[in-house]
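To begin, one chain is listed below as structure tokens, in the form predicted alone.
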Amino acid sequence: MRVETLEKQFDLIVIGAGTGGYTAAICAAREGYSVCILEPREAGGTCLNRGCIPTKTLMHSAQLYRELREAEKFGISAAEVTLDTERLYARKDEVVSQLRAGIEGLLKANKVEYIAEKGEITDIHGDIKTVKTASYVLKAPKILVATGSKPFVPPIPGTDLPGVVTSDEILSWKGGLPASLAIIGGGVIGVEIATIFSDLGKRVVLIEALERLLPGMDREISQNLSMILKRRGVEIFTSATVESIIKLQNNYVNLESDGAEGENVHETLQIDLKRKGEQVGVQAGLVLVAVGRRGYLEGLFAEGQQPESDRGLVVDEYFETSVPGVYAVGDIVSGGIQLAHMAGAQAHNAVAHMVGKEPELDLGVVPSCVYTNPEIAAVGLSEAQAKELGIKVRVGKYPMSGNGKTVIQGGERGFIKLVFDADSTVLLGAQLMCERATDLVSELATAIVNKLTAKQLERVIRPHPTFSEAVSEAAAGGFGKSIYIK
């Protein structure tokens, strides 16, 4: 029986209901646009369903588990602390479902029509664009693409073996967790998953092709993180090239690290590495490939309808593609920063351009956060980056070992580093490795956007004892005025 497709007209069609997509849809609806949003999977996209939120939920539980096992140093005796993997992941699903329902409610409240189908853009060259789904022919003068990204799996022999997974699979794992995990990739995803599994008492091996973990961040942060992870038992191989992954016959590891007997077993995998000219074999029950993500373009455009692309869609400063009226935001943008808050900011500015307004958000100052323990955050220029640009700088650094709140909570070694223009004393950048770094960085991003000076940062009275008072000391320390730095 032939099903007749229905034609619908809108002012804007949004493809993808991740952070960039739903933000754009809501912003446009509030500007008076009629909007529909297409999403064949769950609302919320990668960040909510397969990224930021699941990772941080598992990380919170894992950190609590580690802290309970180490509670004696705080005068608390927790004689028996057990791990319930099924409940751990169920809690993650509950958090995701609650937040997803909130997004769906916001779209409904703003009268955005939600179509749970995949769309193909079949005509972008006229004043009115066309998108086809299984049930509808949709027409609008404007389209915004926010299809996000998917994990990239490099062409390494053995990546198709059972037990070799991406972040999508490991965050939705069913059954017992492996006793050991090897992670290929020492970027943000790799170090966050390493933190979770090591906190859960698993053996973790972390492999990075470049010379250090988090190669895009301040070198001191990378070095400090490596020391902390090693102290927690994580084995780290840097400057290591993965040549293959093989299955070891007749070798099994129990999926539960506590040694409990059960039916869940998994064949051991071996990763063959080349490191400093030597061959190394690393074994683990599960292998995570976390070497980055690529924009998702599959099946999105009909033949001859795709705008200019280069590992993603090429856009201008207003996020309009080479085809007028077709916009793109988020991970699908060529050369873009793959962060949820960046996608949301881009969506705000793209919609502002659509409706003839001046974009309001400064996209030149974007905080980067890593939710290890301690947390890591950075915004603006590092000292090395400023020097590469020929900028003379003054650096204020405060070690968190002298911060009262850090000592109270038994925090790891960390610091706050502020980079100032040596002449104007305007704040150029900040690097933080401390408790609540991902919250503290917003204050420093505000200072950079508004070109605040060291003196202006110092004038603020920050409460004691807090982590935030370290900002005052770092600002003063750059100019020899800190009270708590010897």
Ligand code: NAD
The other form holds:
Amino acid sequence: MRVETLEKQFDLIVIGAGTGGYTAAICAAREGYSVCILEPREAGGTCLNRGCIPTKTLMHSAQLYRELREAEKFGISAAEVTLDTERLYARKDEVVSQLRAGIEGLLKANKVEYIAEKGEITDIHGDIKTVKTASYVLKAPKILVATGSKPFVPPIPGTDLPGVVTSDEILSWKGGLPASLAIIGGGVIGVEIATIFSDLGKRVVLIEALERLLPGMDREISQNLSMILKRRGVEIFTSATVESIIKLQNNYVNLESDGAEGENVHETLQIDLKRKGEQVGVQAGLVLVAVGRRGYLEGLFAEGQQPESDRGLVVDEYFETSVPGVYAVGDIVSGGIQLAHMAGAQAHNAVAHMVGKEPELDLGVVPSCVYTNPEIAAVGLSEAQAKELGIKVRVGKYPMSGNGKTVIQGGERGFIKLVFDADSTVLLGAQLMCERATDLVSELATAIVNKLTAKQLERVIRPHPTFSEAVSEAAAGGFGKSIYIK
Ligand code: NAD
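The form predicted in complex with this ligand is what I need now, so please give it after the form predicted alone.
And the full complex, kicking off with our chain again.
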């Protein structure tokens, strides 16, 4: 039977309705473009459906669960605190649905046509480009690709065993959670999921190939985090090479079952790893593989139509690929920073370029946040990075043990570290490990983008008692002026 395909014309076809895609679609529509957006899955992409939002929702519940169990120290006795995994995940779904409805509403309000189908780019070389879906032939002078990324599973024997999962599966879990989790990869996903499962009272083992957790972050942050996680019972293996994963016994409980809490308690999987020449076997009920993500290019371009790519699409400073009129933003960009707020910012700038305007956002200053407890955030240069670049720096550091709000809340050990250019005293970078670090970092990003000096940061009165007071002290501390640093 012949399927009728309808031809439609637009000014811009956006492929993928994640943060990069929907931001670009709305920005372009507001510039007067006629826009369609293609998305075969749910609107909101990885961040909303399989990433940031589900993780932080589960994290919020898990943290509350731990705090309730430890409430005695705050003068509260909370007896019989129990965990309802089904409700925990149901709340995550509610939060995601609510936010997804918001995005769908915004697309509609901006008259972006939503096509819930997968698109294949079949002709990019003319002035008018073609994208085919199951029902339509879409034509436009411009295409923006924002197809995102998917978890990368390395070729380690055993990664195809039942019970070996990626973040996609662990965030959409059905049934009872296992009593133990081993995580391969001590990067951002690894430490966030470790925090959630440890707060939920599970046994957690973290395995990292390099010599420290969060190897891309300031060394002191890695050391502090390791210490805090270990104190909470997380077992950490760094400088570890995973050789294989094997199944230990035959009575593995069906992970899809609606089992009661603790049903999948058996440690049915074993990770064989080598660390400092020593062979170690780590056993767990579930294994999470979190060793990075790869851009999603499969089936996107018809043969001979793909622009230059190198583990993702290669783009210029305006996010235009090697083919004029074809743009790409977000995780699909080769060598890019895989963060939702970066994808959104790139989308703003890409659309500005399409419509002939000056891009407004400074993409050189990108805050990165890790939602552990305490939170971690960094922006700009670390002391080590500045030194590598030959920049002479002065560092102001304030330990949060001296911060009133942190003591009130029984916060963990942490700090705010500010890195200044030694001569001009302009702020170059900030590393934070403290309560609300992920909110506080924006103030410091503003300072870096606007090239504020230590004196300009210090001139601001920050209210007491707040976490942000520590910014004043760290700024003053870099120049020996903090009254709270001995
Ligand atoms: P990642 O790059 O942050 O960390 C992967 C880690 O796995 C690295 O530390 C790496 O050394 C290690 N590794 C690689 N191969 C290994 C192996 N065989 N055995 C043991 N360790 C190995 O990647 P991720 O944690 O998977 O996250 C993917 C992307 O998603 C990242 O770009 C991250 O920034 C983003 N993300 C961001 C947030 C956030 O902003 N809060 C949260 C989650 C994910």
